[in-house]
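Take a look at this one chain, the form predicted on its own, written out in structure tokens.
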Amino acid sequence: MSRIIDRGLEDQSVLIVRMGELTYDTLALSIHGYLEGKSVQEQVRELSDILLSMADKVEDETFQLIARFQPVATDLRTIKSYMKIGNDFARYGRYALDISFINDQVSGLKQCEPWTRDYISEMSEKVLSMVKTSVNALKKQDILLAKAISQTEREVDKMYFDYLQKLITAENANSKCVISSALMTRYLERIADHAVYVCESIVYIVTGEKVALG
């Protein structure tokens, strides 16, 4: 027998999944704009604002569900986790906006050696795959898929710190290239962290287990 609260939980689940799909599109637009030297800041800003609005709606629905239905422990775990995931998705949007801003204001990738663009492109692909994994794991409530994100996260971390080391030891590096690429790799590393946080929340929703996947 279905409960009254189940409809509210389903609505919240649908909203969170929609946020995840929009998040991926927003990040892909911003990252590809950066790699191609194409201005997408206004488009990304609109999408980022939509994500913030959706996160606010998730939060509002969370408080309504708690106030109206006094959810049991398992329901409360899901509601709380959805609100956290909504905030993580909103952070994705903020990082996407930051990337588009750096592209417009510094556009330093054009000043970099070709290998730098290839390096950031590879790192970007890994990060976008992590975001897609987190969204798919959320849709399917798949804890095995969620836990599989750990390996890619370690690879992204290694690429980030290796790149910083390359910058430290580089001679006569172009200042715009250094600023732009250092910020870009940092944003990518942070996006990867949030993808891990989302997957940790998924494991918690399904099993009640608090895990550290990073």
Contents of the next structure:
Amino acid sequence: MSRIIDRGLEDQSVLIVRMGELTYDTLALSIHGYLEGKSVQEQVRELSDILLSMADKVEDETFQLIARFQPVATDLRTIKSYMKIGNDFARYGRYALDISFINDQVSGLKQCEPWTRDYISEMSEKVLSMVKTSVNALKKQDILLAKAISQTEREVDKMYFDYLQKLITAENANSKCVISSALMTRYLERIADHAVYVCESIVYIVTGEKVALG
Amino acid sequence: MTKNSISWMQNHVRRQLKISQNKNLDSSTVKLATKDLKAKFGKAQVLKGINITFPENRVTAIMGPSGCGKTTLIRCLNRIHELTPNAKVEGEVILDGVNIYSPQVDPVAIRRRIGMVFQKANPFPTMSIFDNAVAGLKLAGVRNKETLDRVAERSLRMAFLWDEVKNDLKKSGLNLSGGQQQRLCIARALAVEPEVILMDEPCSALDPLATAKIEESIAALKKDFTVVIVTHNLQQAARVSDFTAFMYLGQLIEFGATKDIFEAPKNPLTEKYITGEFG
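Alternate state requested, the form predicted together with the partner chain (shown: the form predicted on its own):
Once more the chain from above appears, this time first in line as the rest of the complex follows.
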């Protein structure tokens, strides 16, 4: 039996998945811009603003659904989680903007040695794969896929802390490179955390369990 | 309280705790419980073996589609069910550890300890507001004016009605609005100082404002009483109760903390009912 609330839930689902796809594109643009030394700040700012306004729309829709239908059980978990995921996606957009900023203002990787670029490139690939996993798990409401994110998150965390250790012990490191790469790895680590939060929300929607995947 | 009953109730609470993963129940004493409770009307089996506990000083809501047996269940809890012709009850209803269906238990005394408020407000039509409020006491032989005055005011206050009727106590109860009449019935039930209050869809005929006042009184009553409310209104169950039971076709499908039932029910039937997929 089709319920009146189903239409609102479907609209919200379409919106949040679209947001997820846009999030991935925004992050990929920003990260590749950083790795290749291209200025993409204006494009990223535009996309980040769109993500923010989409998050606002998800929030508005959530309040509408609560006010009009008093949802419970899976309906309630879904709309509550969509609002949270909307905010996670908006944060992705903000980190993408921050990354494009360090590329332009702190000269990206230009002052760094080649191994640094390779290291950050590898870390970026892992993080982008996590973002893609979170968006795919959301589309399919796939909890196995969502739970699989833990392993990559641990690898990203390890790479982040290992990199900080390298910076601490490096002699004669270029200060611009240190600032740029430290910020970049920090943002990547935070993006990975948000991908985990998205996956935790998916598990909560489907099972009602509040799990920690990080 | 027999050793057998204590042990059974402890085990049953443990089972319910496991089902609901509810930590609040730990600190609650069980006031009322049923053990394999079955009820029939003629050949129709309405309750098919209900095991449920009602924690003391908590509000428990019973919900379920029409005909699932929720009204029959609460009518069994104070032995009103057996007043219906062809009605039959098996199993136990345990109040403070004693089976109220034991032969030595007086059903009239039980109905004083477990009061009831019905779906339709039913003030005594020939009585004033005051006399309605203390009707139960008068039936029990209380004649002292001071006592009656004190109890009338106390019970009308507890039902959140005193301020609206204190200057019209001699007027007929029928002069009140539907919501006020229902609160008068609550006051009447409270006047005999029951320990448990059963409410059978007490707001089903009331507007939102009158409903809000009844709900306000229910929330206040749990300080002194154990409340069991049957309701068709899911939002009302969510608003007023600490625990919720879902019944279907004469069986208890799920029981748990209201928060858990409405956020993440364990049983797919509960999920379907509360999200409006059937009912």
